Every structure is written in C-alpha cells, then in structure tokens.
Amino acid sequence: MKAKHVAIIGGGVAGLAAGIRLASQGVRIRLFDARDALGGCCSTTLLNGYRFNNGALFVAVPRLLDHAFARLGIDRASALPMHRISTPQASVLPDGTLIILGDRDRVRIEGAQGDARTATLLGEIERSIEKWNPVLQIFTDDLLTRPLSLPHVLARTWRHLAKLRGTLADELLRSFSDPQARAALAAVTLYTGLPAERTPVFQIVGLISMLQDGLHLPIHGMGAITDVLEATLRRLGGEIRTDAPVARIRVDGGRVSGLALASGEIVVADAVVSTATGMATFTQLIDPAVVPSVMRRKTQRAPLSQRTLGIQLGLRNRLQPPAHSVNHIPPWGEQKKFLSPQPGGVRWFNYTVPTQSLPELAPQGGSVVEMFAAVDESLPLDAWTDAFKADVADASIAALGRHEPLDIATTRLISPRDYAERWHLYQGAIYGLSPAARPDQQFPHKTPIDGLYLAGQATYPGFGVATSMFSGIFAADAVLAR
C-alpha cells in the first residue's frame, strides 16, 4: 500500500532529509522532535554571545554533501555557501615537534630536520593520494550514495580489494616512513574513538579527502545546514513540531498505525521513519511483545561507539592556534592512551577553535574552543552529576591552559548522561554504533515490521553530516518503494 501520511521521529538532518524526499513526492509529512530546536547533532546553540556546536564540528568529504543536496533538489553552492579550512589539523608530539596537515602548501614538520622531513612527507602524501583517490571517488560518487549492498560493493571495488584489507595502522606503516608523521596522520581519525590498530583501512578515504579537498564550514556555522533543510521541508508543506517527544510507535496487527506522543496525542500514519537509532526504537519506542526476534538480537549485540565529555569554552581573548583543530598526541603505536582517561593529569587531548575560521561565532575579540575528553566507559550514566563532570572537565581545561591563554567567559559541559537524556543519543554513545561495526551489525532502513523504517545513527556505514542525510534519503526511498 502506498504511504500517503508518514510520521518522522527526530528532526536531525536524517529526519529532515527523509521528510524533504517524501514531501517532494506528494506524501504528507509530520515530523516530531523531542527537543525545542531542530538539527540534532548538526545544530548550534547561542550562549552568552558564543555560538557552540551541538555535535558536528565541520563538513568532511564536501563532494558527498553536494550529492546529498542534489538528491533533495537543492543547489548546495547557492543555498549553503561554505568556507574551506585551509589548515584543518595540527599535531604536537611529546618532544615538541609540530606537524601541520592542510593544503599542499601548508603541510610542514617543525622540529629536528624539519625541511627534509617535510619534503619526504609531501612526496609520500602525493603517492598516497594517487593510490587512494580512485577508491575515494568510488565511495563518494557511488557506494556512499546508495544503500549498502555487498554485491555492488564487490562489483565496484574488486580491483582495489587488496588495498581494503587490514587496518589503518597497516596502511600508514606501508606508506609513511616517519613515525611522527604517521602519528599525526592517525590522529586525524581518532574522533572515531578507535586507535589506528583497530580502525578499518577504508577509513583512510576520509583522511585522503581532507588532504585533497580540505574540511569546510558553512558560512554561518554548522546549524546553517539544518536551517536550509528545515526551510525546504516547510516550503514543501511538511509539518514540523518541536517539544513533541514520542512515547510509542503504535503497531496493530503487525503493521504500523502511527504514534502516541508523550502528551497523550495519537498521530495516525501509514508509515513511520524513526531516526532515534535502531537500538532506541526497538527497546524504548515499541511494545516488546511485537519486536521481531531478529531485531531484539541485533539490539542486544549492537557494538556501541564511545562516550565522551563535551567541553566548550567561550573566551574573551582571541586564540590563534596553528590549525583549526590541534592534537597533543602520544608517539606512534601508543595512541590508545589518547582515548583513555588520564587520572594522573591530562597530557593528550584535542581542541578545536572554530572562530579561527569564523570569528563571528564569538563576540568581537573572543574565541570559541571545543574539546571532547575521553571518559571511563564503565561508569554508569547516573555517575555524571554536575559536580563530577566539572571535576573531569577541569583536568582537560587545565591541560589546555598550559598551552593557550584562557580568559574564560562562558563554560558549557555536556556529559554522557546529558547526551543520553537531553540529546537522546542511545546510552550516550555519540555515534550510535561503533565505527568498527560490521555491515551485518547495522540496522536496515526497512524493518521487519510493516511500515516501520529507520534512518540516522546505526543505519549507515559512515559518519558525518552527508552520510546522515543519505540515511534519511534511503529510508524515504524505501517508503516510496512500498
């Protein structure tokens, strides 16, 4: 039966993209978000004059974002102008060596024999780009723009299968001779919560894209992406409701019949697209008696991503770091220390200064600084009281203060408990599934329950704004194919 009325749970970029795709085909859309604003992890919050990100810090693989916007009938270049970050990453090694990764004329090593090492690194980067650019093009122009299909992946990548075996650490060892350069390159992917030894080698395409195409920021901050999608959905007649948490997905006779909101209101729908992760959908939003056994098992075995403590500072002074994002990292082979709590005092950490590229995100002369601190994964969410998260944050702020002048005007802390309860991220896991999750551990866009579809975290083999948008497009296409 063709769906004429579709309810969407969640107003992040996945839910908005699903709504736009469906509304453009004449489907009536009603979108519900539990929070008071849209965008989820691709939004910003203005606090005391400082604009902080609520998750995503930049746009990686910009070509993929263009593809996603094109699928929604939006010209990204005119609707969402972006600023290229010419120097996205810098890493400081224990001996003080500084390695800067940016556009080709901005790659350099500052340390012993820096000029000679820089020349070697540039040559190795060029060879690595030449080796991996064909794979990057396949991923961004084909594989990541359609639902995962193992036969299609094999058909498109069979010439490159030898490259796709092993880990990122294996590939960096083969391609880069300088161990400090390897550590800096591996640090680019540490946001996944995995050291290079556990990172699948295909993640190198993100690194190659950064080295070749750079990272980008929308001119008005990451929330501008959500603004464009929201305006498009409203123009197409989509109904959007915030402060409207969903209590239950209603299933009658094996088929979805709509939603029950926390307010008690009943919403009738032919189909539901849930972006609340497969884990939350099947454990919190559906009567356990009607959850298919295959989904129950998948939920129980889902390998979750890491938790973190978000630390955001609004400074009265202007910082001028060597790059948009700076890592203080341990030597090559020891980077798991970066991803673990450091009870003896924080030495390894990352910080991002978006005001280096977009100074208007802070009051004149000020800065925004954003950090994500490693935490003890075994701690229950209830342990994250306000006092405890302040104590944990103080150690990271002190570490930053040893390297940068901090005149702090505003502090914003987001604990794993906050991510779970206020951001509605399942158990506080910031990416949903682990980046090391196998394809069979991901959740399908079309579920075994008739009329129920999934998008967002845990449904797509990638991370970032563009892949989240595509997950919504895929779910919408599955609805339209009924």
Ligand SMILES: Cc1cc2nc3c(=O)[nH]c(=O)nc-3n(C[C@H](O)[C@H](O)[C@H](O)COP(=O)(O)OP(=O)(O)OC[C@H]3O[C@@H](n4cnc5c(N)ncnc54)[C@H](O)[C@@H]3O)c2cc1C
The other form holds:
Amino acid sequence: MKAKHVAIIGGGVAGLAAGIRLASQGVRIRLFDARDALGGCCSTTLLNGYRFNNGALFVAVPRLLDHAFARLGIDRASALPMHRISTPQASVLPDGTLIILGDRDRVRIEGAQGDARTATLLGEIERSIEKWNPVLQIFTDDLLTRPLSLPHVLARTWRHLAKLRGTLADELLRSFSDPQARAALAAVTLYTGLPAERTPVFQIVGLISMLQDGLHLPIHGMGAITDVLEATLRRLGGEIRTDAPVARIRVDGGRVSGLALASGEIVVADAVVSTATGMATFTQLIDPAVVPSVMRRKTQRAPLSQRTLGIQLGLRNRLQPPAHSVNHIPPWGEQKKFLSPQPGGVRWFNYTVPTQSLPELAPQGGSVVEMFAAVDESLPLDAWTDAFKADVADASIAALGRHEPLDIATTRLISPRDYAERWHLYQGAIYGLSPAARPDQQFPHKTPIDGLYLAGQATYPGFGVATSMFSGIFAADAVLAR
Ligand SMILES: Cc1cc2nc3c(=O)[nH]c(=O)nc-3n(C[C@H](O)[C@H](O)[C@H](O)COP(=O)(O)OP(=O)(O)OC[C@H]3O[C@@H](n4cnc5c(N)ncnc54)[C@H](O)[C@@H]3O)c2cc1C
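Alright, leaving the form predicted alone aside, put up the form predicted in complex with the ligand.
What follows is the whole complex; the chain from before opens it.
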C-alpha cells in the first residue's frame, strides 16, 4: 500500500531530511519533536549572548554534506555558505611540543628539531593522502550515499581490502615515523570515544578528509543546517510540531496505524519514520508484546557509544588558540588516559573555540569554548545531580585555566542525564551506537513491522550530520518503495 500520510518522530537532521524527501514526492508529512526547537544534535542555543552547540561542532566531510543536500534538491553552496577551517587541530604533548595539523602550509611541529620533523611529517602526510584518497572518494561519493549493500561494498572496495584490515593504530605505526606526530594524528579521532588501538582503520578517511579539505562551519553556526532543512520542509507543506513528545507508536494487527502523543492526542498515519534510535523505538515506543524478537535481540546487543559531560563556556575575553580545536594529550600508546576520568586532576583534555572562526557567536570581544569531559560510564544516570556535574566540570575548567586566560561570563553543562532526558539520546549515549559498531549491528531502515521505518544515527550510515541526513533519505526511499 502506498503511504499517503507519514508521521515522523524527531526533527533532527535525519527526520527533516526524510520529511523533505517524502514531501517532495507528494506525501503528507507530520513531524513531531519532543523538544521546543528542531535540529536535535545539530542545532544551537543562544544563552546570554553566546551561541552554544547542542551537539555537532563542525562539518567533517563537506563533500558528503553537498551530496546529501543535492539529493534533497537543495544547492548547498548558495543555501548554506560555509567557513573553511584551515587549521583545525593542534596537539600539545607532555614535553610541551606543539603539533599543528591542517592545510599543507599550516602543518608544523614546534619542539626539538621542529623543522626537520615537520618536513618528514609533511612527506608522510602526502603519501598517506595518496594512499587513502581513493578510499575516501569511494566512501563519500558512493558507499555512504546509498543504502548498505554488502555485494556493492565488496565490488567497490575489493582492490583496497588489504588496506581496510586492522586498526587506526596499526596504520599510523606503518605510515608515520614520529611517535609524537602519531599521537597528534590519533587525537583527531578521539571524538569517537575510542583509542586508536580500537578504532577501525577506515575511520582514517575522516582524518584524510580533514588534512585535505579542512573542516567546515556554516556561517552563523551548525544550527544553520537545520534552519535550511526546516525552511525547505515547510515550503513543501510539511507540518512541524515541537513540544510534542511521542509516547507510543500504534501497531494494530502487525501494521502501524499512527502515533499516540504524550498529551494523549492520537495521530493517524499509514507509515511512521522513527529517528529516536532503534533502541528507544523498540524499548520505549512500542508495546513489548508486538516487538519482533529479531529487533528485541538487536536492541539488547546494541553496542552503545560513549557518554560525556559537555562543558560550554561563554568568555568575556577573546581566546587565540593555535587551532580551532586543541588537545592536551598523553604520549603515543597511552591515549586511553585521555578517554578515562582523571580523578587526581585533569591533565589530558580537548577544547574547541568556534569563535576563532566565527567571532559573531559571542558578544564583541568574547569567546565560546566547548569541552567534553570523559566520564565514568558505569555511573547510573541519576548520579548526575547538578552538584556532581559542577564538580566534574570544575576539574576540566581548572585544567583549561592553567593554559588559557578565562574570564567566564556564562557556563552551560550538559550531563549524560541531560543528554538522555532533555536531548532524548538513548541512555545518554551521544552517538547512539558505538562508532565501532559493525554494519550488521545498525538498525534497518525498513523494520519487520509493516509501516515502521527507522532513520537517524543508529541506522546506516551512522552518526554524523551528513550521514544522518542520508539515513533519513534512505528511510524515505524505503517508504516510497512500499
Ligand atoms: C556532543 C555531540 C557532538 C557531535 N559532534 C559532531 C560533529 O562535530 N560533526 C558531526 O558531523 N556530527 C557530530 N555529532 C553527531 C551528529 O550531531 C548526529 O549524528 C546527528 O545530528 C544526529 O541526527 P539525528 O536526526 O539522527 O538525531 P538527533 O539529532 O538526536 O534528533 C532526534 C530528534 O528526535 C527527537 N525525539 C527523540 N525521541 C522522541 C520522541 N519520543 N518524541 C518526539 N521526538 C523525539 C529528539 O528530541 C531529537 O530532536 C555529535 C553529536 C553529539 C551528541
């Protein structure tokens, strides 16, 4: 049966992309988000004049975002102008050595024999780009722009299969001779919550993309992505409701019949696209009696991503760090320390200063700083009281204050409990599934329940702004193919 009325749960980039694709094909769309604004983890909040991210900090692979917009019929370059960050990362090693990564003319090692080591690093980066660029292109121009098909993946990657075995640490050891440079390169992917020894080697394509194309920030910040998608969906006639949490997906006789909102309102629909993650959809939104056993097992075995404490500072003073994002990192081989709580005092940390690229995100002369503190994953969510999160944050802020002058005007803290209760992220896991999850651990776009479709960061191609948009497009295509 062709779906005429589709209800979408979630107004993040996945739900908006799904809505646009469906509405452009004449399907009536009603989209519901529990929060008071759209965009989920790709949005911003203005607090006391400082614009803070609600998740994503930058666009990592701009070409993929261009493809996603093109698929939705939007010309990204004119609808969403972006600022290119040419010095995205700096790492400070324990002996004070500073390593800058970015465009070729920005790469620099400041420390013992800095000039000679910089020349070696540049040569090694060049060879690594040469080696991995074909794989990056296959991923960004092909594999991530279509639903997962193992035969297709094999057909496109068989020439590179030998390269794709092993971990990021193996590859960095093979390709980079300087242990401190290796540590700095590995630090680029620490946002996954995994040390290089546990990061699948294909994640190197993100690093190669950064070295080759830089990182990008939409002018006016990450929320501009959501603004463009929202405007497009409204123009196509999509109905959007915020402050509208969905309590239940209604299933009658094995088939979806609509939604029940937390307010008690019933919404009739012949298909539902849920972007609330497969885990939340099958444990919280569907009557357990009708959850297919294959989905129950998938949910129980889902490897979740890390939790974190988001620390955001609005400063009255202007910071001038050596790069958009700065890491204070342990030596090569010890990066687990960066990813674990540091009870005796924080030494290893990362901070990002978006006002370095877009000063207008803060009042004149001020700065926005964002940090993510490693947390004890075994703590129950309700341990995150206001007093506890302030204590954990203070240790990271003190560590930053030893390196940068901080005249703090505003502090915003987002604990794992906040991510769970206010961001609606399953169990507070920031990317839903772990970035190391295998494709078969991701959730399908078309579920065994007739009329129920899934999109968002726990479905292929997984977490990330552009990839989540693609997942919404794939779920919409599955609805249209019904
Ligand atoms: C801290 C953090 C940093 C990140 N950094 C980056 C980065 O730098 N670059 C990058 O590309 N990606 C980054 N990501 C990942 C990226 O932001 C996400 O993968 C992407 O935004 C997810 O989009 P989504 O639509 O799948 O989910 P979400 O953005 O989570 O949207 C889902 C929406 O569904 C709503 N919802 C959930 N349950 C219900 C319900 N029952 N009823 C109604 N509404 C509901 C939620 O309120 C939410 O708005 C980051 C994520 C986080 C959390």
